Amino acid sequence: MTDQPFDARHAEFERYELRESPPYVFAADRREFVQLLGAGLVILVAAKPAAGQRRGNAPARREESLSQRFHLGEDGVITVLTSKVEVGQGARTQITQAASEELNLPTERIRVIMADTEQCPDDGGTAGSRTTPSTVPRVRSAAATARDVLIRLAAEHLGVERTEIKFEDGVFRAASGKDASLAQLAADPNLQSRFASQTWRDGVEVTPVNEWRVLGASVPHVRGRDTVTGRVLYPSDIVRPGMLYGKVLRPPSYGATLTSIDLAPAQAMPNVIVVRDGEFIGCAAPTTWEANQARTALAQHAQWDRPRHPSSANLFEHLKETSEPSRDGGRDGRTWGDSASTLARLEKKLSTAYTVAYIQHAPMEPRAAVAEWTEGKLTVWTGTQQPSRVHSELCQSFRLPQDRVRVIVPDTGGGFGGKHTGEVAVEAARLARSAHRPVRLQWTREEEFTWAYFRPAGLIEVQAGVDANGAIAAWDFTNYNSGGSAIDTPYQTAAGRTRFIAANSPLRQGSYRALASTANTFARESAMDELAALAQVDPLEFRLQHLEEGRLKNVLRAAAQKFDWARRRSNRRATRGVGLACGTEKGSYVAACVEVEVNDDAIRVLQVCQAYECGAIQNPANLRAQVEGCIIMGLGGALYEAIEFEDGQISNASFSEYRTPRMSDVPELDIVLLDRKDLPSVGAGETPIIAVAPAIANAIDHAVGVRSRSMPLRLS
């Protein structure tokens, strides 16, 4: 394997990005159809959006002016404006200092507005990690510029040659001594007008990573005393004047059809709005328990035809029996010598499959959007990864041009992957067209747990053998379903084949953190345990033994070292073991050693122990917080979620009865951060997590010689 940038491996980082029409497409209203209609023929034709649109990706880069991206304040702030989104990551903070490093300006002279679609420059989703690779070198490149305009607009303002100007914490100094400040150009509307006309591009020369003073640094949290003390407003709090409060009509089960529904009992209730349009079946009143109420009434006056669905019970059988090499959207991966004709030859070699379960996102705050109509113009407050994208599919609904609707993300409550998609702006949008106010609408928890996308889950399937030198001579690896991302073995094998083919998911999937990475490193590096076994070598030797010096390698030397890991593998206690694994997705690198013990079927992780480097760290104690988080919501999936379903219906759609990690899960936590300032900063909201459950498969069949397969990891 070698270091190779992350454009060129990760090209398909989205793999399961979801990629699907609007969920409603509305009928035109008859004032609508006739302004369409005009005096001539109408051809009417459903267009498919962008695929840049339909990805969530940044838009080709062009030029801009500073005002697309900046605003100066009479108050001496710096505005920054950008279309990423703050879920809990800290993007804002992140974004606050990059632009603080470059402007010579104290971060709280700087304010970040986020995703906002009729101010904000389109930087894309927030997605893929791509906020530390891809936005802060643009936001960098573009406050560079911005700080030269100024200095050389202050020169003129002070009537100097621009070479005699210092500029710091907001003011501009002459070698005269005269000076003049921020507030001041702002407030000139000449020099305003004149710095907002000036174009950028990308690649101006920014900050030495040796030369940070802002950067690199534990900036806090810049909203985190307003965040705790409860001032922040989520999209979940948004109140706009004399605001209704919106349900909608959900089919009993996946794939069930509405075959008639008698909606005169809900209308017939006082202060009940009922709309129906095609398929969507909704009502909004003064209050969550008035709607809910015609909610109901509507439930019990609906008939369904439900088709037959696949079990939880059946799932991998289902996902294998329905696999397409050739659909579009699989790819066969890479091969590499004859892996076939290798395995057939060779005495010691593993034949077996792992397992992956559908889990949900679980944020702690569900869908929600409040919209709001002014003559003829949509607003929406909603909370999403894409504001893009949602902004996008609100015009298709509606048959709008891009600036009648306007999109705003609030800071949101988690997203995980799993806020990509705007079903709730669009249902609040439709009730409120026709409630003639303002709509709010909020997915109950059930909600969230059933009808939005979840995780893939997967079938992988691997078959590897050592030769007699302990080398891994022919390797195999077909994933089903869950996706390509991290498919690929960074160990060197004598021949292989390694391949990803789509299924038909009985549940409707799309991105999660990390993606299919992690189940991707669950089975390769469970396998890569049992393969040291065959051979008689040490996990974390043998994995030494087949990889090539680089970062990879690094993380795992570090983790083992802190770990203390020769020590603790050969003094097995009973009931405890200690486990290994690593990885690599999205430019970033992590090795995590963990301790486990086992009693009866309880599975307690004791430690975590993990190394990871994402090139040159730009705020350290955020970083931590991210491995961190990323650890614990790894816990998750490794010893307890998975989506239970049956007849078309979750049976498992609260926090009572789908377990998520506790406090009183969380280990000792060890985290090693690799500080590379010789490499690129890239993002670290994800690939923390893929270490976490091999690792803790294999400290489990240390302790207890038991093989668990699974995700959720079992011991029977």
The other form holds:
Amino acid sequence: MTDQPFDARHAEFERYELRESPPYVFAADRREFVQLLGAGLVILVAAKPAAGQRRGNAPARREESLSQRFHLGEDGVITVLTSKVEVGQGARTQITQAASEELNLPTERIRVIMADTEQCPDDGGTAGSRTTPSTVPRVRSAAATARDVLIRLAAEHLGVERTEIKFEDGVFRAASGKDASLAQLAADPNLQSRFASQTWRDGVEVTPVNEWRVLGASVPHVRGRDTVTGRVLYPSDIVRPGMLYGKVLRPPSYGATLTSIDLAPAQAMPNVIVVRDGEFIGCAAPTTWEANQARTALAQHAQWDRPRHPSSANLFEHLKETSEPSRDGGRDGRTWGDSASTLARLEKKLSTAYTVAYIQHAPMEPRAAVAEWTEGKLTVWTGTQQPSRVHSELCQSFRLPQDRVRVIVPDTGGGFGGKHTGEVAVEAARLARSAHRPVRLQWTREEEFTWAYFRPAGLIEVQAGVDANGAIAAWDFTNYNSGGSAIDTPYQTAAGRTRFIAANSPLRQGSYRALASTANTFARESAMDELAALAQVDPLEFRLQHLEEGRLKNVLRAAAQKFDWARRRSNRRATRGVGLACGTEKGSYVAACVEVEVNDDAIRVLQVCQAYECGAIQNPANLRAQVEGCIIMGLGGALYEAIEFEDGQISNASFSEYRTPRMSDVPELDIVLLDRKDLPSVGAGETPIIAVAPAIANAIDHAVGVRSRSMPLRLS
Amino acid sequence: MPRKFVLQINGSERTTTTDDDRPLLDVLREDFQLTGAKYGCGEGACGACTVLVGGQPTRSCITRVADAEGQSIQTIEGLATEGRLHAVQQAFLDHQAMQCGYCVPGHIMTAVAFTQQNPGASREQIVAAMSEHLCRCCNYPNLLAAVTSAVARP
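Form predicted on its own done, so how does the form predicted together with its partner chain look?
Complete assembly follows, chain above in first position.
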């Protein structure tokens, strides 16, 4: 391992992403159907979905003009357009910084419009930590090109050579003292045509890292003031004239099918509209209160057939029994040397299994959408990380050509990989179509916990051993169901095999912050401590012996030094212990040292010291917040969170039953950010979560000699 | 049966016609477009819906509108006066106590009452009070810093 920039081939680009059809495909109503046939659009409709199937993270690589990316307003404010969304990770501020840096304008004169499918160029969905390495460079290149166009136009206005122009704070000055403002240029009709005809390419000269003024600085949240005054309008806050509030009837359990229903009692309620369209049954009313009552009436008069469904009590047996080695063995598989025969002759070896429960993103804002039909055109405001995909789901569900659907994503109350789908948008649109009025639909917390999707559960089997010199001679690592992210070991091993094997997941599963790298890092880093014990070597020393010089080793040393590892590991105090773990994913590097206290059955994390490196740092304060947020969110998966289910129902579908981290759970945090100005910046919203759980597991073993091999960690 | 309510919201009288049992949160958000208070759980467990009723932090998602009648109701929209942020809002801004921001209005309303009632509160007291709120971005270090500074300078 060397200090090479991130190689995108090693990223699992959301391969574990849900790839499903939209939740419903509605029959076109008769009038629309005739219109479609009459207009000869049926072929168009059939041909279009190919574009809709484009993977959410792969933006269309077409030439892009400046006018698709920027608007210069007559108030001298430059609007930047991007399909990225803001879900709390800081993309709005970061893109503002990128444009501000290259346009040489203060951040107050940059406005960012995000994720409006009718206005914004397609930068792909917001996932895979791709905004930093992919979108920010695009915005910077475009902004640098735009600045050049503006300076040339200003030179024409002032009748001087462009090299004479100094552009600062929104004013272009000639050496003579004459000047022109951005607002003046905005009024020049030539500007639009220049922006429209000017394309740009990646690789335009941008500000070098050592000359950054805005990037690299802790620019505060650009919507901070609106956030603290409650003025930010989230998807669930959007109001349209005459809007109704919707509810959808849900089955009582997974896979249940409706055998009969009496709609009449709900239809008889004043102001209530009831919609039934195939599998879809819902209602809308002037208030959520009335819509809720109507849904209750629908549920009381519905009969269902409920099929059997596996229980979380036998989850891991189920995953192993239903696994299909033939289906996925090759894709994430890697074999080097002959680990099986090496293992057979080794004396110091282990054969263990680690488990990871289903958990949920549980963003503070449950899924929400507002849908409005105007003359056959559908506009939906919704919280999603994949606006282009939701656009495509709406086109398919309602058999609409692409230009009849517009998706707008207001800044959204949390995502964490959990909002890649468009169910709520489709449902709101279906209700609105029958109601002939806009409809807002927000899922309840119970619906979110039940009908959204989950981080995959997983079973990971490890067989490994060390030779007489304490070197890892064999490493065999198999992940069932949870995914292939970070499945490769960064450690030098003489022989080995890594595999990801798909299984039949009883729950709907999909992306979650850092994907399966949390599960794979948990198993690998736990096993590394178990091997270090067999080799009778300190866990830090054991890792350093098996790592090449490079970025991972650097963060491991940085965390250990800050934590004072050597002293604290050798001076164990009663009931307390220290542990460490490290890993890499999506091109960034993390190492964590933790101290825990174990009393009876209670695990208390006292301190987490984490070092993190993601190339050149673009916003130190936001980076720190992301790293801290990842660590604390990671405590949830490490210590508390597990989705339980039985008879096709989630048993803990509420915040009072599903324990997530609170302020009182926060340990002492020591964050070391390594700023590598010589390396490209990569995204930092995911990887800082992956080392937390194994470091805690290793500390528990150090404290009380108990090796916990499950997430969440259990002492017995 | 629906009836007329006169509510005291952010210092003004507001009227609506609705059922006694309807959640105060829905009335604020749907009848008066006061959308700063958020729906998060519907069971009073997460704190996103918190407003002040009679000066006390109250989970509006589990409070009947009838129970708020006749008391002063304060929401995030009523905190800043003439464009000047309340000291707690300013502290949240100064300490960047926000990521997605959805939980922030609820946190702020609890912190407003807490700082008034507990000047000079200890770290333990602050943590205990604020741990009644959830932030799934887990921006707790900044939230703690904000409330700590608001307690020090109410």
